[in-house]
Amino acid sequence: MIDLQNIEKTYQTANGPLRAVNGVSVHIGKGEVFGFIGFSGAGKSTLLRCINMLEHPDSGKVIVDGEELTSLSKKELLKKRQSIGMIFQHYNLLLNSTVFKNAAFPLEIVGVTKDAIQKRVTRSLEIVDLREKEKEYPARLSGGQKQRVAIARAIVTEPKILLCDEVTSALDPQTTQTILHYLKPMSTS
């Protein structure tokens, strides 16, 4: 399902080059739950962002579902990303949009019909137990609720692959258990 072949990524900083990812190769099969662990600044987020090509590796190949993403055009890559959900470490919510609109955003940008958006967003918000908050704005939500909005936004597209960047790192233990409870069924579907 995911093959990373000798992925390398270096950033240019004021102090010179910083190698964030150095020759990583890994195979992740369908249905597998896989985690990257390491110290802060070790390149975990960069590697994760290389999988969906939010970061382009300097070298190596990213193959997802048999398709090499590193060789796709911008248009082809946008289409392929529709099958890859991403839950960001810092939520990346639209502050001026309601919970519903935040969850609907990935469907709106690809032109899904309003009726389909209504059904899929409602279902996603029900999965993460936020249906009653659909008209609220992010500023009125707790950290755990914001993270659940981010999960709803990621799963609303019904992705084949769900990437999670430290999805529970800033949460208390109870909220962490709740978030993991929501994510677990997705790893078996």
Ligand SMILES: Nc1ncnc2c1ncn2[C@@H]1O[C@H](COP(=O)(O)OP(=O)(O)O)[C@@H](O)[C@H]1O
Contents of the next structure:
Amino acid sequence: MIDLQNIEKTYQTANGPLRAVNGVSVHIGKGEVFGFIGFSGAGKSTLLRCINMLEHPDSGKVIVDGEELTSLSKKELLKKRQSIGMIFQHYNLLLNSTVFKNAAFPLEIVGVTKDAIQKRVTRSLEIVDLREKEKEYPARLSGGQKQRVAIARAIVTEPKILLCDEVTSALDPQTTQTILHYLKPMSTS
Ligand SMILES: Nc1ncnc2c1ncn2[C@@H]1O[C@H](COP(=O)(O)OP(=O)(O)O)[C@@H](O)[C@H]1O
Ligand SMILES: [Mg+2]
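After the form predicted on its own, can we look at the form predicted in complex with this ligand?
Now the complete complex, all chains and molecules, led by this one.
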């Protein structure tokens, strides 16, 4: 399902080139829950972001579902990203948009109809038990609720792949359990 072949990524920094990912190859099968573990700065986030091409590797191949992402046009990539959801450590919500609008964002950018958006966002918010907050703004939510909005946004396109980058590390242990409770069933469906 996910094939990373010899991925390399170097950043140009003020102190010169910094090799963040040095020739990593990984195969992840369908239904598999796969984690990258390593010290801070090891390159985990960079590698993860290569899977949906938020980060463009300098060399190597990213193949998702038999399709080589490194060779796709911007438009094709946007379409492909519909099948790859992502959640971040710091939620990355749109602060000036309601919970509903945040969850609707991935559908709006690809021109899904209003009716379909209504249906799919409602369903996503139901899954994370946040329907009653749909008109609220992120500033008025707890950390756990923000992360649940981020989950709703990530799953609204019904992706085949869910990329999670330290999604519970900003949360207390109890809220971490709640977030894992929502994520766990997704790994088996
Ligand atoms: N956009 C960037 N520009 C320059 N250096 C970066 C950038 N993103 C990450 N880095 C550097 O690349 C290395 C790997 O970072 P990262 O992938 O975030 O590691 P991890 O997620 O394992 O903590 C670190 O040294 C980090 O400082
Ligand atoms: Mg990281």
